[in-house]
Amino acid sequence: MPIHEKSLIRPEDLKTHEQLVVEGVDVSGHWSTFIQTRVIADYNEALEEEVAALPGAEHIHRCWQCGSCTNACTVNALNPDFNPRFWIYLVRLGMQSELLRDKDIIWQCVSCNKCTYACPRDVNPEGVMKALSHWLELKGHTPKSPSMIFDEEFSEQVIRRGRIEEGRLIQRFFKRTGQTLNQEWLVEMVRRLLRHLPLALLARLGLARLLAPRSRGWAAARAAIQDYVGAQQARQRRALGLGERLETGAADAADTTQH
């Protein structure tokens, strides 16, 4: 799998001298470019069945680096150095330092699944890199991001409750992530529900905010989501090598069905 691009040679790898001579030829300036020889510090031979044990990347090992998925990438147009291809390629080698420098960028892809369509050996590619956030997240590298806590919170609610509550879900989400209900597009919203809808509909909502209602018969339900869940994170951890805990949403919300 090697890689050709002159766009993937990181800049502060370019070695120039601006006085060399060899055997006689001055090759000053860029004559001279050397890239720098690659030292990888913490290599990790498992990282590909670390990546692949989280959901989404369970065929990240049939990739055969065609290029397809960076090349209909979304976001690679706006930033070329967001690149599924490249990503998959240090994964499957292991080198984990050489992702990491990326770790800032990965998150950003936004599920188009251009990448999914174009790929002739069904990898997912929009899978993996929903795969690698959350390993970054789970292994401490990256704080965890807005889209994971709310879909902790939207989680924690279904198996709670077996039904959403919006209301509820908006306000827990933004405690977590520090931000005020005093959101002007909240607000606007806020003010055209109370204009169009019917009075009985808005006292139903309000009451559901309150109460916060359970679907009928979902104890047996709950119980085995919460089975398969706990199972499958502490498959997960067990291949990433953080034990058994499971995560704190999960947990939480385990704790919380039990009162």
Second form
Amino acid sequence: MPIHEKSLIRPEDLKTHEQLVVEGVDVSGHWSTFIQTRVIADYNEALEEEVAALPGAEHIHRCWQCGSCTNACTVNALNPDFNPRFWIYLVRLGMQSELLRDKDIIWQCVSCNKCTYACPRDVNPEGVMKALSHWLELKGHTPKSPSMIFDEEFSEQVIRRGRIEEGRLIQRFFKRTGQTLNQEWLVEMVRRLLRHLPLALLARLGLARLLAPRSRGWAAARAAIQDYVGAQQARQRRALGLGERLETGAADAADTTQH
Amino acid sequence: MSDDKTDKYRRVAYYPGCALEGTGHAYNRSTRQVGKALGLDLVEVSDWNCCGAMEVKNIDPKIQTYLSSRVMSIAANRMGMDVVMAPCNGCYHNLKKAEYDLAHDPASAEVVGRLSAKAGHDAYRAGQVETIHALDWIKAAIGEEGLRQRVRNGLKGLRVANYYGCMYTRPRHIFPEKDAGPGSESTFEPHFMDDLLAAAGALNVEFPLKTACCGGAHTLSDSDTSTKLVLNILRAAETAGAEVIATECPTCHSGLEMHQIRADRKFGHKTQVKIIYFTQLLGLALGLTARQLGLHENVSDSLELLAAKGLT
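For comparison with the form predicted on its own, would you give the structure of this protein in the form predicted in complex with the partner chain?
Every component of the complex follows; first up is the chain already shown.
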């Protein structure tokens, strides 16, 4: 496996001397750069297995580090620290502390699937990113990301009623992430939306907000899905060496990050 | 496109999905109107449910597969249809993905079978229906030549950037009919929307970001990232000389509209390009009115531009 050691060299580990003469030879500045010896004592040998136990990361072992994912990545183009190839490498080696340095940005994968399109080994890097951010949350390394909170609100509505109603979803999400709906751009958008809207449509949207759309005959499907999700979540927690699921809505709210 | 598709697609099961009942209402409306004007039959899937969108898979991917399979099961087993048409990229993608998983992954088929039995309906089996996008639908059932014959008020060289987004082409393996030789859609450089709008009289600009990402999955949870991605798309379209970005997905469409305003109000980056569903543009060319097509429902206000061009 090719090793991109450059990514592992941190600026704080580089030692240089402005003035240094060794045995009469001037090696000042650039010529005296050394990398601090690094000792890694906290390999997590179970890391790859744990991550691979979460949905999406089943094929992480196939990766041969070509870097096509990072090369194609939408988020990497905005932030070079967002590096799927590197994180897959760290997980496979079990270098947990290195991985944790990037823990606050991994959830930012936008699921555009450019990586999955480019990957020659069917690793499904998009799924690995989702599994990784899930792993970080389950292990308590990060609070629930805004993205996960949105996914939970969304899925909860779908499982309960079979359909979603966007107004309710946005309102609940903003509330759980502690954001106000009174943001200038949002107000401006609503203003523009209302400019030409006919009354009939407004009434229809208002009605949907009050009644919440639902699929008919959904109760049996809801029960089946809830059973399955409960069993899967218990399985995942066992795979990660965690106790049975204790989470409640209140605990989720306390986890909320502010963005 | 072969003749059997021309006939097969004339009457299809219609799966609008949640967004088309909410923010994407104008897409729903214009799709139905265009279908009507072209003499195509849409039969809405009864008691449909959400496909899982971009969110449910992050709770559990197999639940997403089940949700999508239920829609196809109703179309096939309850309605006896053999084609499901979904205008929303998210719905289209998820149904295609479920189709692929059910055909290739026994574990997915097992879970779908178990959940369907518990939920009291027939399990969907791979191959029972063919899922298509609104673009496939019009392209195959009517085609460019058919469209040209029906155009009553051509788009008069309106300069359009065609924006397809992520879910219509990626990942490649769930779209076995794409990249399949002459006449098929390309996952690398899609062209079905370009073809249809050119036949309707638009001038397609050279637009390099056809399949770029608008950050739709994080449009609210990581808004700054989405705004940057959208601004990139808007600017590229303007640089390419486009007056309009044509969309074929309600999430992309509302993302572009929302972050166009956000880029302006929050970061001071103003862009002028208008955002219009491709079905609205086709509808105008077919002689339908702006109101019939829901153009007044768009946040991006294109009425003035279209009037100045003599299109409304």
